[in-house]
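In structure tokens, the next block holds one chain alone, the form predicted on its own.
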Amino acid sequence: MNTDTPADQYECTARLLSITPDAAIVSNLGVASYVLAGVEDRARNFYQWGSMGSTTPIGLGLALALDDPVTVLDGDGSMVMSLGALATVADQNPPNLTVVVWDNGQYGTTGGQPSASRTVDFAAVARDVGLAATHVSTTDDFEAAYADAVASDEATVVVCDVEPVDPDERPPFDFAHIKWRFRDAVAPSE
């Protein structure tokens, strides 16, 4: 049994991709996108650049438009910025949406300044607005919680405490390429 605490974001991301290899994934700017690109740069990854606070709303829109599973990889700082989006997710409740909040307690992309996540219980907020939500702190617990979330028939939030990382990897910096590649990957085949 893996008892690492907090969880390893790279290993959690790898396990997430193993559980849902065909999911459309929207990743927050910075560390969430860097780690996702480092684990596997794939056409169904929709990386955000310079759009803090919009990851979960973009994932909600995709989940409403697609039949495919949609996973959001948000960060704690971004989720603090867009906390109200959880109420809209609960109101729409698309069963194909799973929101993962990586909580490393800092703004990792801008130098590691402390985020306000220490003052917010994201899972409790999600439950208060009517969403199913879990808070985990180990890689194994994340894997189990994520598998349960994607098997659920309602939108679900998984908050995972992760060790801060400073990835060297970066997703492609060609915004138009990312948009078109993602669009082609999730478009219904004719």
Second form
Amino acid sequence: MNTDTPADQYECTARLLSITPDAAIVSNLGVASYVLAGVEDRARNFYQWGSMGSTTPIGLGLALALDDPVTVLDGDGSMVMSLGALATVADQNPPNLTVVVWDNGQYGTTGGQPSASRTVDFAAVARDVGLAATHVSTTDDFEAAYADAVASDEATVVVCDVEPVDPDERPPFDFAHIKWRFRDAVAPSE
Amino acid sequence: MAWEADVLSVLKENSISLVVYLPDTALGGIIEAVEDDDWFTAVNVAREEEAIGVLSGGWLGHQRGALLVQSSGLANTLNAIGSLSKPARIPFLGLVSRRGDLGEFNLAQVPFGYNMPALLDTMGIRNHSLAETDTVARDVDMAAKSAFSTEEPYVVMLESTLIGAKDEY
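Got the form predicted on its own; any chance of the form predicted in complex with its partner chain too?
Now the full complex is given, and it begins with the chain already shown.
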């Protein structure tokens, strides 16, 4: 049992991979990608090294192109930058898309400055634009909410409050290599 | 609808089935046709920078895509193009209605619109101005083939001499 608040991003990421070992995953630049690479550097991970605010749109494009489950690991800073993208996701509503927002309340890779997430209820915003959304604060609750989101027949947002971490791990730096590795690992839908 | 029909044919011939756009009068004929044709996946984004993400996700999922926006909207995409499309070598075909040059009445369209080819050149994003209707099919086809064979974006500027200048003098 892990009912500590806020949740442990490493443990949540590990459990997420156990629930959807074959998911195509797009991770936000910075902490989300560092933690994912630290838990498991897999071919179906597409890490961001830039393009802040584009993580959820990339996941949308992937979900429209693939039949496989697609999971976005976004961050609160990136999501604040691209709240409008949730409206686009709602408009398309691909059933195979799950958007996880790791909310550590700060810009983790620029020095930990507080983000506007203190005053933003991401799950409420998502619901207001027409998406299914849940907000959890413990590792166990995240595991259950993520499993439900993946099983649902609509695009779903899972907002998870997490303890800030400062990972040492880094994903591969070569953008084109990550792209090729990812594309080779996923098959196009029929 | 003549040149717009040429563009639609080129998109299909090049297997470009994902079309990501923001509404635009000059591109409206293409966008309506794409929305009405189930062969295409059409995505109307809230802001143009999202489009680079959606197109990149599509490419990662083996789907070719085109971006349909105004030059002012292309200005909204520059960070995503510079920090994702370019370094990861993720292609798309850009079809951009260019404001800010011949016949432009609105100064707000000038700094990015008039200078967009130079801005793209500075970023290393290839681009081509299309000013006449009779070369639309040939040039858009060649741009698409170049984008997807080299795996980098290619932007075609649809000039006011082709699409018409907005007349609000």
